[in-house]
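Consider the single chain below, provided in structure tokens and representing the form predicted alone.
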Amino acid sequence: MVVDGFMSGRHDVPLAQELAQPSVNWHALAPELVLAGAACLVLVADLFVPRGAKWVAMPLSAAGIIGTLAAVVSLSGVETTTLGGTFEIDTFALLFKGLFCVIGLIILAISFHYFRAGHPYQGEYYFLMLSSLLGGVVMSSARDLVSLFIAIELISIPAIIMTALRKGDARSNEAALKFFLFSVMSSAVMLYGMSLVYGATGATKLDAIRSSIGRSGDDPIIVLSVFFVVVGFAFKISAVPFHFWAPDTYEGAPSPVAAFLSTASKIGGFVGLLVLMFQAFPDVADNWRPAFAVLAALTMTVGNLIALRQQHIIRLLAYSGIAQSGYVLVAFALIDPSSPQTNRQAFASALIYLAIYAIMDLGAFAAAVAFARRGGTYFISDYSGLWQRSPALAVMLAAFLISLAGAPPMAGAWAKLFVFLAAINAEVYWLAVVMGLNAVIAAFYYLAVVKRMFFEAPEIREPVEVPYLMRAAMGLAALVLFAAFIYPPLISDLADRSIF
């Protein structure tokens, strides 16, 4: 059954033909049982390895990705839906299948050298990095409240585990229950808001639900509920007035965990916000567009100027990370039920800017990583002179950096311009600007630690070692950020067919 249409419902389908389709679609579900067996397997092999081995849990995890990886690309071109309509196979979802895998590999690029050295839960990490990304497989697909719900959950639980793997570190234990309580009560949240939805309109499918609240979207109950389900939302994807916990949690977490978090985890928050908003409640817009200009306004602003502050790497990325969340949710701001065409680039917009943040964040991540493994630091004053120290690592993350302040030649400026042109077409002018001041703001930041790697003394000279794993995916996203800038439609024309 194929969505013909933006934000349009599914044609109505004679009983007969319904009853005839099979029940459960196994190929719409390969990626899923693929990266299921994957982490399965990671749990069985750790118990039988010795611990000089523990070690083989990455390539049994890569090898496992991949293999999703292909699964996706096996589904290229359908679009069906499995278990009773919950569970959709298109464009969009295949679309985000497919970047958590590149995710989940750069990821594990990022975690070998760390874990590897010494760490004693290097196998348990690894299945529980797998059943996080595979909360965020599920996501991609899940067209109902309940399946929704899931998905978050099976993506922020396995990482609550990841944030406390330190279990000697005192911050690293304050990280993971900052994580943990305030994952409890977004999800608590979350989950009366779509209680409420379930009351208000007697269903938990998606197109159920819109259905039924075209024919009462000024009931207050309604309003209320995706009050709640978009403040549950926002504690996941660390928006101002709930991010309190990210840049404690990033800070205190194991490095690769944080960049898992600050990617995988914030992603498939938004992955679940944008089927809700724009398959579920788009016809009562108007009632919760104001409060996403607000919220996106708020992030921005927030969380660039905490930035500009911070002396530490990983708080400098957690609260830029949080002001890019505000980047996206202008997309949400947009959203117009007369105007389809304003909608449609909202829409790609958000896409367009979620893929490329979350190679130009993981990259940075891999930057820093690399930097402190072997006697660096994650302080900002230590980079100085990093230029002349390891001219590769300097080059790969002053791209990442240009690349999160939107400036050419890297693919982080069509990211921020293709949201500012759909504010101004939007014609929500106020947000543009606050969006155009904000960027430059980040700018500031941004190419502060870039000016103290090219321009200032080294105060230690011994070269910084990068490992081989961590050279290739750090060049790898670097090559993939520069060619989105030289050839836009090379995620653009993605975005496009991906569109509802």
The other form holds:
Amino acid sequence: MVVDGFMSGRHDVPLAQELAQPSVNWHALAPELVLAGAACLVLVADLFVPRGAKWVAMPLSAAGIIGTLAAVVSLSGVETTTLGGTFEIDTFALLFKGLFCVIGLIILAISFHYFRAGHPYQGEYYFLMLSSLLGGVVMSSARDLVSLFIAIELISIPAIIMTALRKGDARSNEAALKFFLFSVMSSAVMLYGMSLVYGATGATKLDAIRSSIGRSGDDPIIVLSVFFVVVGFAFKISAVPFHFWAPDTYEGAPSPVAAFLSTASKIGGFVGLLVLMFQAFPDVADNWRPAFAVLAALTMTVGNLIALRQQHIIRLLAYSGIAQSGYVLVAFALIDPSSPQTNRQAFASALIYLAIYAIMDLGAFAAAVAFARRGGTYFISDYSGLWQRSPALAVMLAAFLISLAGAPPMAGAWAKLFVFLAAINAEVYWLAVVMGLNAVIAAFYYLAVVKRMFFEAPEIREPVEVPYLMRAAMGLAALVLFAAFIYPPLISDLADRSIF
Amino acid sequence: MSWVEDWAVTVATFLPLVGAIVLLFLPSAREGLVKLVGSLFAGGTLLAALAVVVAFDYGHSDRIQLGVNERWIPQIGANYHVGVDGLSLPLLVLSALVCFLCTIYLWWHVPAPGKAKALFALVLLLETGMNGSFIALDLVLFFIFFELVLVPMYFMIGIWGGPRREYAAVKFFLYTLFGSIFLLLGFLALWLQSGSQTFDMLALRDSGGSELFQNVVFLGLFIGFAVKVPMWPFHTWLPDAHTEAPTVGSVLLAAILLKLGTYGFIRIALPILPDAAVTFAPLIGILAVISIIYGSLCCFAQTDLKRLIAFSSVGHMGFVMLGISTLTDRGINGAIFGMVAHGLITGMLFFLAGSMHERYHTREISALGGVLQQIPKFGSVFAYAAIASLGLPGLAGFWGEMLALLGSYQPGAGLSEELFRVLMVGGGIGTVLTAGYLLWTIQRVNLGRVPEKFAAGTGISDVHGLEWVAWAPLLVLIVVGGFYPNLVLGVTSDAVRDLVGLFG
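Can you now output the form predicted in complex with its partner chain? The one shown was the form predicted alone.
Up next: the whole complex, starting with the chain shown before.
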């Protein structure tokens, strides 16, 4: 850890003084500060803007996110910690901060027309979205139990309110209530686990926890606490069997919010889990690795099997998103403290998967929202013959679905391949076989949608009108996926440099 | 010439992809322009392939030539390593030629529901996948190209196909995807085993490993490639895909796509795992002969012309696999020759079946008759192609079968002579059956009386100009290959000798 040099000079400072006057590296906090400022600005501006012009919250938010992205770029190459070592800037943190910003921008593009079309809570929505995104940005840097917990709650709580934004709709309310109950419960379990960790190790900083565990060995209390923490996160990332809230919540929530939940919120959970497992608990990996293997296999298999039967595109994406999480979970099942090379491979595969997944999943959501915007629905049966109505939209959606299925010529193929490779490298062959079979199952339902769009005759002929903003978002997403397919180091190099 | 040496192979692979992207930006209403641009890109690719032919040093056809080896994905040790040698050159040229001819054929007729732009783009995308598979010398690169062909073919069958197209398209996709999973597992196991963690086919050559490891990995590769060939019992996707696909789809599927499987055996499975290849050879030989006999018998039972040709492919590819399974000079040379010949002949037959459907609006053999009498040129071409397919000496179909049978008379070291002699007899019976069903087909289609409903002859015209352009190269090459087999064998034999040296 780079902390050593920084902290060593401060060991003599009394704790009370350090808490009262924490040393703050403001540049390191710049992305968070810009984003938080933008969120506040949006909230305040919304109060003073006339009813017809509430949409300005969206360009304001976009400017805020672009500012955040600029701050992230300005930090590139920097490796430092601040806030007493609980907040770290490294390539890993910057990669995910950048990814959250990109996700935020795409979500804004999806949201703009959806919320502008007679929706009353635009300002609130953008404020909440930025807040939740801020949680993700903080999460990327959090290296301490307390800040991890705060970050994950900062992601979840605005997301719950966003889910309930369609107040008049009972389904939206139901979705939010479910989400709320599961979220609170999982937070409680997680917090309980974290408090046990603190009790056993006396530390909240992850590196301190690791060195303390290294001394004490496989203390049962540690194993138990890891179990609780993992269960808490499993709810957040909707891993089977803790996934029940997700499809209902996605379906009931406003669709852009569903897109947000299935990408930003889920990736936030994964970032926290990655940091915890690879930085705090790798030395007791023998105890929790098998649990992750089972979790991964269950998550992809059950997610895929249920997705096979879905008639509603958002539910399909929800279940397929659950299955996709399974592939990321595989990385956790491969951790081997004695082999840094295996660890690197596993870790990099998770990063690559998350980055590619975010882009292709958002693309698919964008296409679904675009389709449903004017009189369309979310039912897959209505996609019949879309190719003859709106060729561009159909090709885009097909490209994203093919990418999700993991077939060339889209980057999704690499996402799967890297996880595969990591599993083989760690010699966990049965998981590789499970992944392979799941890829075939998944191809079936993704192709079912493609089949409807391309091979069937349309019932209505009018083209689907897609706003320029969404076209741009989908086009860029598809371009990135195609470019990364041709030259995968675009993403794998970034991931490679982000390994800690 | 150094520019050609560095770039020709790459251009021959990626020019079609560029073409597909360019097509996307053309207005779909201007069909003529779309067709012209599509054919220009396919033609340019053919020229690039011919440049490879010119630049190739035939004195050293066992070496990789015109190679490029650049870093690609350093994290996993995958490189952009491409090049051609005697094993791949004939197939690369075949692929570029057939793709170009397909685009020419499409000038005449784009099948319902039209959309020439999309169809041309898919043909070009498919060509990138196929050409790329033949030049790739890195397992990851090969796998990506190998998988890349799935998507365009899926759309081609699903959009322009026959009545059961959806079923056929999905079956094709899932079946081959299932096979490729095993292929991928095998590749990754090789990578892990290699020690240096390389995907380079040349570095992995004769890579060793325990007997169990070799056999398990070979089994994985076997499943992956056997599905693609396809060998009995993995063949069930093929009749559906072939029958439902539009004409150019069937042509490309038969002429090139199936070769990816057999080429995979020759390029990857045999040289990397030679010991396991010796272990598996009897099994492959037995399955090959079952494919030959089963395929031929099925042909007797078919009523649909296209389906008949599809099943005949199962039989012909069986000969190719039989040749490979002998692990001999003769057998493998014969296999590569058989691949090229099958590409020319069966590609031609599918063109004919498609054109016949356009004329008579049926492919039911029982509904046809008297073709030779009504449209004599067309009937003659059909008879010519069918006779070439049955392996008449003097035409290209002969050498592949002959060499495969000759090879199995005296199989490679370590293989049971008795078994392969039995297989040879089985293959011999297969040639007789093949002759039987093809002659019977010629009789039913070409001869006899013109059925009453076609007697008026409205819209039934003889071979027209564009068809001649698209078919002439194939027709000429079939007879050239028959009289001068060295055209292919001269290129392959050194490389094959090099390969066979690994066994025993």
